[in-house]
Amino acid sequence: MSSALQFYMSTLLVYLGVSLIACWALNLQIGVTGVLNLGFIVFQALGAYTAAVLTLGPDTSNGGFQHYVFGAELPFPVPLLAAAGVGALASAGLGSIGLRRLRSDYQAMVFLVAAIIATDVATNVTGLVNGAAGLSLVPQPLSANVGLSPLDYQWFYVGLMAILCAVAFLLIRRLTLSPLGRSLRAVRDHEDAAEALGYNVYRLRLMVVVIGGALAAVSGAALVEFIGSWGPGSWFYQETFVYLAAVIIGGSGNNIGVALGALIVPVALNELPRFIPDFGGPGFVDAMRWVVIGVAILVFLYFRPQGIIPEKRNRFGLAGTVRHRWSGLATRARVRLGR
């Protein structure tokens, strides 16, 4: 295998890992709990920015051509943990406003408007995140310690992403398969019935928004630590629909289906075309990328809304259980009567 092919493959695998964590986080919010978070990309961008400034050091130490808030040189994985904390706090702040006493469609608008405002502020306020130019020269984690060639480091980072994905999957799986996961699905399926059963719907929704925001921030931090740069132009609000398409196509509420959707949409339809030479005029490939994703969403919503791998429904077989209990009672009665 040539070095160029290995470089492309390892890069796509890193992007796949980032997409897996993000899609699982969004699926926890939308697919499992029914919180339509259309501003999901903001928390991913916030985590990426946090990791960047905590790795770059103060803005006075890099020649003065970049201006940003705060700055430190913290060792890996502290920037990722800090990004998770910032993402959780930001999600809690926005969720406490957007989820309280608002219908689901209005909640979606709150998150979407917040994403648009955040993008405009980051682009126009130079002293905050260096404006539209963004940040660059972010050191790759552990690159000076492992002493690997650039290509070998690519595969080393693939291993780091595999560990992060495993931790995220185990966390999401533990949540969705637990009694708490059943409570979240109850909130999704019938909010009024869940409240009548004593569930605190607002608290449950806020919890998944915070967990999803923390995981989104980790995925963004892992990405910026790999590519070494951050810019507000890469985190526009419409990027949320890439992950939303993965959830819809893979199978909303199904973690394995969502993983398949992450491979199909963010990697195959969104990232892979970036390596294709442009043809048909400037920007044609990039424009068609969005057209294909939009058409895929419409096709699946119309013909297969449950996705490729639908959510597994638990069937408790109440009638069979009742028959089994009555059969056992009859057997014990016959034994006592000596028959």
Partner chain sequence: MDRLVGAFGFGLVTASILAIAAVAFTLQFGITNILNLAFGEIMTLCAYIGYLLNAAGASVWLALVVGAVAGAVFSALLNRTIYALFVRRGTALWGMVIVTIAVALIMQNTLLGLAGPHNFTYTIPPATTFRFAGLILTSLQLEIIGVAIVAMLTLHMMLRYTRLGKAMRATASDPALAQSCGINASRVIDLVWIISGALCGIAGVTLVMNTVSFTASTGSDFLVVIIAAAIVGGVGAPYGAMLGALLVGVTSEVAAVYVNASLKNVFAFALLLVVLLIRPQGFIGRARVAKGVVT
The other form holds:
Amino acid sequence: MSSALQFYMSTLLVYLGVSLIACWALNLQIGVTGVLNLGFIVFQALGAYTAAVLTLGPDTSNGGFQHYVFGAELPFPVPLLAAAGVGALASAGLGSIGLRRLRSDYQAMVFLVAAIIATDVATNVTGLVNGAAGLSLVPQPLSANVGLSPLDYQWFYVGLMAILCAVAFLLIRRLTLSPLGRSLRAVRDHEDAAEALGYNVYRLRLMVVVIGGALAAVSGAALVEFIGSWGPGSWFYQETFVYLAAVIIGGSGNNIGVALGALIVPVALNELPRFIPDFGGPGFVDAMRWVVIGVAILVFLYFRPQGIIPEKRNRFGLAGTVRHRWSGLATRARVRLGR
Amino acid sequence: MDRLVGAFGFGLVTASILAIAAVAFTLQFGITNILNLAFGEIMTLCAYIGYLLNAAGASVWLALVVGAVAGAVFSALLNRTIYALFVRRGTALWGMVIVTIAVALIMQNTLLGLAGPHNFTYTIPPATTFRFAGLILTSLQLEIIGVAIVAMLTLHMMLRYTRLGKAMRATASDPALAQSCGINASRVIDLVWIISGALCGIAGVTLVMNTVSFTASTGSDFLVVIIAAAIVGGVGAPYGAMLGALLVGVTSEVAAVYVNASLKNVFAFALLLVVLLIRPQGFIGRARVAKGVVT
Amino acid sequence: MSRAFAGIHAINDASFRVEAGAVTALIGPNGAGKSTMCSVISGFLRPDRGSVLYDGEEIVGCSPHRLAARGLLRTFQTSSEFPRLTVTENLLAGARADRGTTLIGALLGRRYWIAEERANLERARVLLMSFELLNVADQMAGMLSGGQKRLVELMRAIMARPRFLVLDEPLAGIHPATVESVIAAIQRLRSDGVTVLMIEHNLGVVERICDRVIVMANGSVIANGRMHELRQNPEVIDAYFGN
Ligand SMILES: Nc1ncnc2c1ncn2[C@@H]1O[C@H](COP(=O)(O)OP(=O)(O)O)[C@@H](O)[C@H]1O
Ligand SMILES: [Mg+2]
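Having displayed the form predicted alone, please output the structure of the form predicted together with the partner chain.
Let us now look at the entire complex, which starts with that chain.
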């Protein structure tokens, strides 16, 4: 591979990693629990800002050309972890108000409005995160320590991303395959029935909003540490719908399906337009990108709401025809029952 | 003090436009159970159609009428061609939210792609200024307030005193029961989309008459305050929406003067959060509790 | 207690006691306020006035999940299975899983909660066998027939080990051949010391399995006693049998 191509491929892989983490987190909320968090992107943005200001140092550095709060120069991976914490706290705050006592479509609306408002705040309160211009010149983590050539550093970062993705995947997998995951799906399927069986629906929803918020923040932190800049234009509220489309198209509720969606939708929609000659005036191709996302969501919701790879049916084989995939779970139940 | 009164005047104008929009938004939800997040886009579309007429030399009042008609036709069509299909398919409530947001995405960006990322400006004859009790309002602003009052009164009469109004309220509280009482629910729903669509068109054109210029995202930006007004008043409750519009409109304009004009939506949102904390059913929301919007 | 919806008095000064350890029927014509009563007892609706005592304690204002944790379980009149969970999973969702349903427990992994899961699975299997539903154990609950869904809901509630079980029309839509297994299940619950309050229209069934009967009409309790006594009561005959 030529080095230009390697640069392109490794950058693409980092983006893929970011969207994988984000889509798994969003799927935990929407696909597994049925919490339509239309403000998801805010938590990614918050993670990115947190990591950026905690890496950049005090805002007097770099000649003080950008103004922001809480500037500090903390070693990697502290900014990443701090981002997760801030993401969790912020989503707990919004969730504890927005999820209270409202019907699910109302909850969605509150999250959506919060996302639009958050952009307003970040853009117009200039001292917060440098307003509309956003933050830039965020140093790449460990780049001074590892002493790699720019190209090798790209692949080094791909490795970091792979580790993050693996951790996120294992975490989400443990959650979704456990009895807790079953409770979450019960909440999604029938909230009153779940409540009647003793599940605290509000707390379960808040839990996935917080876990998802922390993961979203990590994805944002990993992205900003790589690309080095972040501003209001990076997280317009509509960006949530890219991930939403990925979850719906890939297969909501299925982590593998969602990974496929994360590969197809964000990467394809962000990358393919690069190869399309600009036509139809300024911004036309970009606008059409959103139209394509909207149409794709509608088409899938209508013709294949379960997505490309549907949620897996969890067979326990109590009837004795199939064995459960976890070593002999049902078999042993049978043995104890004397069969 | 003068600044406060002045801001209050602006607030009244904003509240008037907001009332038209929020009532229509809440009517759609209350009767058809669809939270139409493409509402802002239909406002923009109507404003754009009005702009095309206005640019061709028509007066803004003609633009207003045509905008209302366009809103009615487009809303009814949108329901018939897309929303109703998903409802029939049994799409869940939050699935419908995704459908409406996808439609919003398609509409806004089609308009953006076709018309371009420009500021479109209405040509409006210079207005005379009126002062009374410290309020300073232009004749245009007074006319906008007048349009809102007429629209609200007409709607009130219709909901209260006509058979259609009764049928609408019956359908809202229990569509199956209404159907069995001989009400043609699907016709009522069509009429709801037509009426609320017309109000949506009026809101779109008056919004732009007030701000003079607009872009492809003007309507969706306004959706934030519409949602705030609707929730503050108690979603699905038309009179609540009027009250919510007044509260949100005045609060955000006063905040715009005293704090920062670009943050006025933030104050609308803060009001929304406070209301959610202390009174999640909104100010006029008793019926909503029964409908399961709030538990 | 009383409870109104937008002017309709769904419950109008109704008052009754349910005896612990007995099976009590709640009967009455449609719209009498029976389902509303269920929802108020189980914490889904707040009464406008009045109180609900459970074990002598006021429970108005308690959320449904807290009541469920104290053994007060209810089923719904409309089928309310978890459609995208399998039948087995529906049952398991009803069972208490104190280790596996906490966040820490889930993250600790299978080894931490598997014993509990196995025990619950065993109970699910026994229940499914008694209702002859083992053959659909791995089907999505949403694909079942209406009657089967009701059974799943009943089994799910039983899995939760209720002390007081409120059943809203458990026999509606159930295949006649299966009615007997539901009756047997309710009788088994009684012999296990569970208190049952069931809404039921089939008076033959009520007479067979219920110790006491409460009759509601227009939001009020009009009679309360044994079935054979009530058959004589003119007010009941007028409101219910004459309907
Ligand atoms: N959520 C609700 N909103 C409005 N009216 C309701 C609601 N639930 C029940 N009602 C009314 O309350 C009365 C009692 O209903 P219900 O308790 O379901 O009766 P039953 O179960 O005895 O048939 C009926 O007139 C019904 O129309
Ligand atoms: Mg009933």
